[in-house]
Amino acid sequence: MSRSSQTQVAVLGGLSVEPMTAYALREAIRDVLGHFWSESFGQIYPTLQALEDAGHVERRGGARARSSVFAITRSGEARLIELLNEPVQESPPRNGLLLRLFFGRVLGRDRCRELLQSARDAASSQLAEYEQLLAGLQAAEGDTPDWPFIRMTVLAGIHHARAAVAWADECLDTLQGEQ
């Protein structure tokens, strides 16, 4: 699935929840999907226009002058289902930390320890945020049909953060034992 198709999934998916302005859509993507997905205004506006041109969304007058509310149409719902059924295309990994650690002999053990400790601290912070997010979302969404699916995405973040903490601890122990 191309990058533009994935942007269409985010936009149509957001509008499948409720009609909203482009700004509200961007905020919803940032606040709700932000733990695993991001879109910029530069991606959202052209995508909304293309989806409107294709008849997948419709523009309605907004509450304020010069604001428009976008709503998904039946053809947009069909397009969303079509896109969601396409194979997932993974992006090739690019991890600056691992690149530096791979060349750790050149970088030096002390700097590698600093990088690992920083990564561990960031993962611990992220874990706390995900756990707090899960509790808040469970209170807000726990009785909705969307809850099991929302929960899955937050649990992925929790498990990833836990694994990152454990990995950093193991690497720090490795460096400590080789002094």
Second form
Number of protein chains: 2
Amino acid sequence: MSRSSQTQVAVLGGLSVEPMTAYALREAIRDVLGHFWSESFGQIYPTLQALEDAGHVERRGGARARSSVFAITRSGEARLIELLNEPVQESPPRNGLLLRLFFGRVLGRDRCRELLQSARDAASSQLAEYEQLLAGLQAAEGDTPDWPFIRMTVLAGIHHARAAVAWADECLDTLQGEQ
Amino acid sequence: MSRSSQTQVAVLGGLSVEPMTAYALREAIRDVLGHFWSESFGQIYPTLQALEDAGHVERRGGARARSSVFAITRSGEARLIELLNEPVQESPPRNGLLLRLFFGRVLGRDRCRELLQSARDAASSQLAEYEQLLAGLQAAEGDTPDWPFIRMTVLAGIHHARAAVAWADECLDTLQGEQ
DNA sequence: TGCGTCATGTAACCCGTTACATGATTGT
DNA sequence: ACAATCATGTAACGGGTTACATGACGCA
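Now that we've seen the form predicted on its own, could you pull up the form predicted in complex with another copy of the chain?
Entire complex below, previous chain first.
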């Protein structure tokens, strides 16, 4: 049951690290989970409201304060565990780059080469970014109990980026011929 | 300009291969582009209607026939090229598996291991599937001008699946310790 | 005095899926 | 005759983004 609110996972998870305002929560999600998750204000505020109504989070600093800090409650922690245990549901695939390449005959070889090259460049610089991030986080969080799990998410980015670079190179090779 | 209708690319692209009914188009998209793209009936029918109104496709077999075949027109081909040349816009990331792993401390080591193992299994069998698909397509389409481009999309799947397996293995290693 | 950032929310909109209603064709 | 599949569409709904409206606080 429970209507898919994966948003609740991000929100409750964020608050499980430390209490914060909705605004700070959004920044945390953007900055920390940004590589594999995103939420907008339009989702966060209503979700927090719903979670408060359900008693899963509590508002500190006055119900009508200009700046209210939210904290996760006991029942919120239980709810988070429940949600984390629900089966992972992935969204239908929609890869604009592959869609374009598939119709490459129509698009033209040159334009395909350009697309591949810029995909390669993007993946390559992202790879460098992730590697730096990993080193930085290792220094900052290396001792916390969260570290092994944080590391996994960055590793996923690294593996993915490496694969993208190798793929683009292989494709560029096959398009190398004249004409 | 032009509101993002990536759906139009899939539809016009499909019809650029050969004329077909809306129903067949949906099957083609599911079976052929399925690894990286998806469209539902609720998208395809209105899109075809809009494209017909714009003169980009034409309906053959009677306007009110029970089974009308759509064909791309000259202006539709131009439109397709135009759309293919628009910048690739990717949707915001939303990876449910990484979201769960990130909060692995809350989820628990055992459950994380399970998630990783089933992700590994899925990727591994997908890899085998892609490799078989590549061989099959090579035999069937190896001589067509579309082949190099079709191949690229399958290669992307292969690289991605291999990376997923390697990543899951690496993560499982770090979680191997007792406790 | 005024700018930038922190902060809270809402409303409009868009994209897309699911479910439903309907009926023709084909094979057994 | 009937079941399965081909075929066409629509309506309801849900999830999510963007843009907008509003205002406090700190600082230069």
